[in-house]
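To begin, one chain is listed below as C-alpha cells, in the form predicted alone.
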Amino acid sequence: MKFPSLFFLAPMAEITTPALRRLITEFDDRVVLHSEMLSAGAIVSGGFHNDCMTARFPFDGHFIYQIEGGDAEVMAEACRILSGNGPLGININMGCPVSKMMKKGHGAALLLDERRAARIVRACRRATQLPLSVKMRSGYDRDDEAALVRFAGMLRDEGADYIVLHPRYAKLRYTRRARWDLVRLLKESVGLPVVGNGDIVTAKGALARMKETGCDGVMIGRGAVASPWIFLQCNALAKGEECDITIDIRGLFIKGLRYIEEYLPAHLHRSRGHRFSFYFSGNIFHSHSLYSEIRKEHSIGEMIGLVDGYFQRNPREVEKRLRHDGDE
C-alpha cells in the first residue's frame, strides 16, 4: 500500500491528544496522525468519555485509529464502530508493555499467543475494509529473530496490511537502544510495507535509519512530543529543502496546555495536561524544577501559570533556533 507521509505520530496513551495532533499539523499537515491507545471494551460498552477519545476534528487529516484488546469478537465490533469515522486505517496494539496491560493478555502479552493474536487479526479484518497495521515489540523478554519473522508471516497471513515496528522486546519497555537492524530483517523478510519506530528525537535521525533500513516510513513518538516540529524537518530533509526555524518555546508551551483545555474535558485536564508538560519541558534548561511544580497542578491555568512565570524569569529562554536537520 502507499502511504500518504512517510512519517507517522505514534499512538500513545494519554498523549497523542487532539492537543498534540493540532499542534503538529499547524507545523505540517501531511503527517499521518494516530489516536490515543483506544480500550476496545470501552468502546464497545461505550464507556465513560469515549466521545472526546475518538473524536475526530477538521486538523485530523490522515488519522488512524489503535485499539488494543485480548478479545477477537470484541476487538473486531470497535473497528466496525471506528471505521464509520472515516479514518484512514485501524491499528491492532501489539505491543504495549505496561504490566497491568499484559497482565490482562493485552498489548505485547500476545505475542506470547500466536494463536489468539492471529484471532484477533482475522476478526479485524472481517469487519474492516480500511488499512489494517499492527504495531508490535520484536518479541517479549528476548529478541528472537526467527519469532518474530515467523509472527510477522503470521500477521501478513491473517491479513495485515502494514506492520509497525517498535525493536525492542517488551521487558525492556524503554531501556537500551532500539535494535533498528530488526525493522530492516523485517523489512526484508516479511514482503509487507514496515514502518520502524524508536528512539528517534531528530530529522536527521528519522532519515538515517529510513537509509539504513529500508523502511517505509518512520514513527515518531516521545521525540514528537517534545519537538511538535519534527515532522515538518523531516519532510524538508527528505526532499532536500532548507528549512531553518525559529521555535516560541514559550508560546507553543502554553498553546498546548490550551488545546488540552479546549478539547478534553476538565477530568482529562491534569492527567493530560502532565504528560505533554513532562515531555514538552525538555526543551528548556531548568525542566525538572518547572515540571515539579506543575505536577502539583490540577488545573490547565495554574500549568500555564508556571510556565508564563518560568519565561518570565528566563527570557533569553523564550525563542529556539533550530537547522532543518534538528540542531539547535
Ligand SMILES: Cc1cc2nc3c(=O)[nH]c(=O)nc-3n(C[C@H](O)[C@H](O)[C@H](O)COP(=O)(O)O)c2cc1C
The other form holds:
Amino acid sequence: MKFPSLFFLAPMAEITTPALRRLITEFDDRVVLHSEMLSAGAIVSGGFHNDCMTARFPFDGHFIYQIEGGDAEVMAEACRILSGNGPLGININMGCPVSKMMKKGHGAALLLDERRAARIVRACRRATQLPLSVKMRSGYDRDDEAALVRFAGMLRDEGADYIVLHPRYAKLRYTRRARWDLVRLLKESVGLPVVGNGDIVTAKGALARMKETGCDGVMIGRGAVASPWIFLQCNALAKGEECDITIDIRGLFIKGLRYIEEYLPAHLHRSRGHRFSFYFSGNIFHSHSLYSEIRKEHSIGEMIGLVDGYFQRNPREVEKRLRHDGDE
Ligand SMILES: Cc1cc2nc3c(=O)[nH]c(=O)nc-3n(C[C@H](O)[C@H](O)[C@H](O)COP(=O)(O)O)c2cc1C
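Let's see the other form, the form predicted together with the ligand, since the form predicted alone is already up.
All chains and molecules follow, beginning with the one already shown.
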C-alpha cells in the first residue's frame, strides 16, 4: 500500500488529542495522524467519554484510529463502528506495556498469545476494508529476532496491511535505545510495509533511520509533542529543501493549552493540559520548575497564567529560530 506521507504522528494516550493534532497540522497537514488509543470495549458498549476521543475535525486529514482490546469479536465490532467515520485506517495496539492492560491480555500481552492475536487480526480484517495495521513492540521480555519475524509473518498472513514497529521489548517500557536494526530486519523479512518508531527527535534522525533501515515510514511520538513543527522539517529535508523557521514558543504553548480547552470536555483539561505541558516545556530553560507549578493547577486558565508569567520573566525564550532541521 502507498502511504499519503512518509511521516506519522504516534498514537499516545492522553496526548494525541485534537488539540495536538491541530497544532501539528497547522505546521504541516501531510502527516498521518493517530487517535489516542481507544478501548474497543468502550466503543462497542457506546458508553464512556468516547465522543470527544473519536470525533474527527477538519484538520484530521490523514487520520487513523488506534484500538486496543483482547476479544476478537469486540475488536472487530469496534473496527466496523470506527470505519463508518471514514478514517484512513485502523491500527491495532499490540505494544502497550502498561500492566493494567497487560493483565487483561491486551496491548503487548498479545505478543505472548499468538493465537489470540491472530484471531483479532483475522476478525478485524473481515470487519473493515480500510488499511489495517498493527503497532507492536519487538518482544515481550526480550528481543528474539526469529520470534519477531514469525509473529509479523502471522500478522501478514491474517491480513494486516503494514506493521508499525517500536523496537524495544515491552518490559523495557521506554528505557534503553530503540533498536532500529530490528526495523531493518523486519523490513527485509516480512514482505509488508514497515513503519519504524522510537527516539526520533529531529528530522535528520528520521531521514537517517529511514535510509539505514529501508523502512516505508517513520512514526514520531514524544518528539512531536515537544516539536509540533517536526513534520514540516521532515518533509523539507526529504525534499532536500531548507527549512529556516522561527517558532513562537510562548504562543504555541498557550495555543496548545487553549485548544485543549476548546476541543475537550472540562474533566479532561487537567490531565491533557499536564501531559502536553510536560513535553512542550522541554523547549524552555527552566522547564522543570515551570512544569512542577503547572502540575498543581487544574484549569487551563491557571496553566496559561503560569506560562505567561514565565515568559514575562524570560523574554529571550519567547521565540526560537530553527535553521535547517537541528542536529541529530
Ligand atoms: C505518554 C505516552 C502514551 C502512549 N500511548 C500510546 C498508545 O496509546 N498507543 C500506542 O500504541 N503507543 C503509545 N505510546 C507509545 C508511542 O506511540 C511510541 O511508540 C513511543 O513513545 C516511542 O516513540 P517516540 O520515541 O517517538 O516517543 C505512548 C507513549 C507515551 C510516551
